[in-house]
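Encoded as structure tokens, the following chain is the form predicted alone, with no partner shown.
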Amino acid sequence: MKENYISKTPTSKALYEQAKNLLPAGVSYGIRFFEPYPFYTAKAKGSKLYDVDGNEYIDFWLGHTALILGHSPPEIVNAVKKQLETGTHYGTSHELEIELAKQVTKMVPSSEMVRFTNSGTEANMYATRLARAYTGRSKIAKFEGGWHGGYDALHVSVKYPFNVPESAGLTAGAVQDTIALPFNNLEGVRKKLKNEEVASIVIEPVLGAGGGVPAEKEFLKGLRKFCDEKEILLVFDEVITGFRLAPGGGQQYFGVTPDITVLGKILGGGFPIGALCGGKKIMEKLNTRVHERPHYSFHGGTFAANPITMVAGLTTLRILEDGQLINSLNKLGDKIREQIREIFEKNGTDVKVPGVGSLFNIHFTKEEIKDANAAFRANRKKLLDYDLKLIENGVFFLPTHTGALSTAHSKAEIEKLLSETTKYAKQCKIA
């Protein structure tokens, strides 16, 4: 297999020789590496990304799960276009900033105030220094293959085993004061946290590098109501759900409401973004009109805010707002689920599709699938195997990784999804 994709691929082959001498194993993120090369993208459009060979792929990775419209949906590119005549980066207030927030305030159930930063990982950061701020309590609380980016306190039990660091460079001191949490286990969260005072729990509604396992909605409720018990703050990152199984994201999707929610990924509209919002009496813990240091919670960011982000973002979420395309994808999602689960059944392997909305993995498994400790118990070399034999024949998602839906993919290119499969599963049936 590996020779057919090496024979369509030289010049991504050279580019990556070149790479390996500038960057670290190549790639700009560790994760977009796999096995010989990653293919070198020269543009993308709709649903396709298309390489510097001149290959054409079916793209279900969408930008980290971030592209809802697909690759430079026109409505963006045109809002984009106008606002770069009137400026990229201010660095000074601006009307934008004050429509974007309105719009989120008006979709996200838990969202009263909002602030704006660049990337998940910064809103994550930020948001749990403002849980600390807000309760006066040190120790915070995560789940176990849940990711919230690279921040060192949240950086923790990502992956199994659990017990391994993530990362050298974490200090004792950066970790100790966080909890790793079971997931979809409630008794497991109260044993874990009875004689423990934590300023927030932080959960993904969906776990995205943990799998694309869904929250239990009656666990979701029974966290809620345990956080309101011990006087914790709730986080929901949404970085991945939000905007993408409701317009009011995982929290509106499973009728469970945060305290603080983290969001990023579609409400940039294809632009670096990140955000944190809650109530205002929370949120207002951030107000240096108010508070004076030590007091109050920074934030800050030279870029926090960008006009281009937030016209991009504002132009996304008026698409979005309404819910229909949502519902379509998420109707879509449930189909295609249901459908890779048939197909490799129906040819004697075992496997389990999790997933929620227009999110959807695959697991070589006979095991249910209601953790991060399940997934990762899962045949992970079949998996590798199967997305590289998918990339190989025109259909991309990140090897090992969620896929996602866009609006602008097509029934022919769902289709060729199925046939994909139906081919891989039939070779394993023979195998």
Ligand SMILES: Cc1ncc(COP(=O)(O)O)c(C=O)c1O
Given for the second form:
Amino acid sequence: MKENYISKTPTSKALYEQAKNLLPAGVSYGIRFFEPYPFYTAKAKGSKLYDVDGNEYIDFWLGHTALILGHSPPEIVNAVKKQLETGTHYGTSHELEIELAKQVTKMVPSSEMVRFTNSGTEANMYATRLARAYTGRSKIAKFEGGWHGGYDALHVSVKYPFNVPESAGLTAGAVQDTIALPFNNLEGVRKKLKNEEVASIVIEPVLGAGGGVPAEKEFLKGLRKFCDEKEILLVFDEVITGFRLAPGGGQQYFGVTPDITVLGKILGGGFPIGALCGGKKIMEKLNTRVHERPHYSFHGGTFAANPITMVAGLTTLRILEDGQLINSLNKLGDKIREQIREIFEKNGTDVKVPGVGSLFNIHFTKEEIKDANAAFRANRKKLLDYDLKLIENGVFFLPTHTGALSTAHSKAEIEKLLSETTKYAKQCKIA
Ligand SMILES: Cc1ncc(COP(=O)(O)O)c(C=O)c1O
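Right, the form predicted alone is done, so what does the form predicted together with this ligand look like?
Expanding to the full complex; the earlier chain stays at the top.
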């Protein structure tokens, strides 16, 4: 089967041969590698990636789900071009950081103040420190299958089996204060934290890397109540769900307000970003003018609030603000999940298509997908097979990862996803 891909991608193969001697695993991020080698993108526009061999792919990976308006939308390109003439990086205070902070606080229910970072990882790192500083507690909790970036204290219980360390080089000291909790299981959370004092519980409203699994609304409500009872800060990692599920993210969609929100991806309008935001009382703990060392919680960075990113993010959020585009993407997502399910069921293949709004994943299993355990227990080999078959035929999901929709996807492109899925499902039936 891979022969077809190999015959279509000779230039990518040659580039990969070079890359593997220069970049470990030949890539700049381990998850971007897939067998036999990744294709190399030459250009991206709208809903499509174009590789160095002239193949085109309808892109449902969308730059790690960041590109809700597709690749290089004209509004963003124009705004960025203008900004390029006025400065690419100031390293001083400027008006755009205020404008974007205003826009975020207008849209995200839990936010009164914001600080910008360059990635979601960084934002989660600073949010963790802020929670610890604010509460004076050392321990923190996260969920099994939750991915918050590579920061040591949160790089725990990400992949199944959850008891295996996620990386070499994580010291016992760095991870010993992190407690892993069962997702969508309030009783399990209560049990695990019965005798613990934690600063924060961080949760993705929809597990992204953990299989596209949404939190149940009642679970999130229960978690909010539990955090209030125990004076724990509830942190929503909305790096994926922010500005995607609703203009105000997962917290608006599910109607549950966290204490701290971590943002990224869409917020940058296609440029590197992260942010943490929350109520004034908590965020003021970052105020170095109010608190003296060691009483403030430090945050900063050379490229924090880079003007190119700020203008791209601001333009993006203004486009998304009224919720119309997001609503129609959500409806399309509902339809696609249903149709993919039907296609496989019609062909006698057990499948679950979890997700919510414009996010979805596909798991070949009979088991209900309520957490990452169930997602990882599904037939991953088959999912990989399906994803590679789609890539060969010009439809791109990063293999096994959660896919997303953008406003750039056309009706015909969605049809193509469904027709390629039908072809694959029929082939499964024969196999
Ligand atoms: C939910 C979530 N949090 C945090 C991160 C880390 O963000 P970044 O890759 O920008 O560091 C990611 C990245 O995929 C994510 O999906």
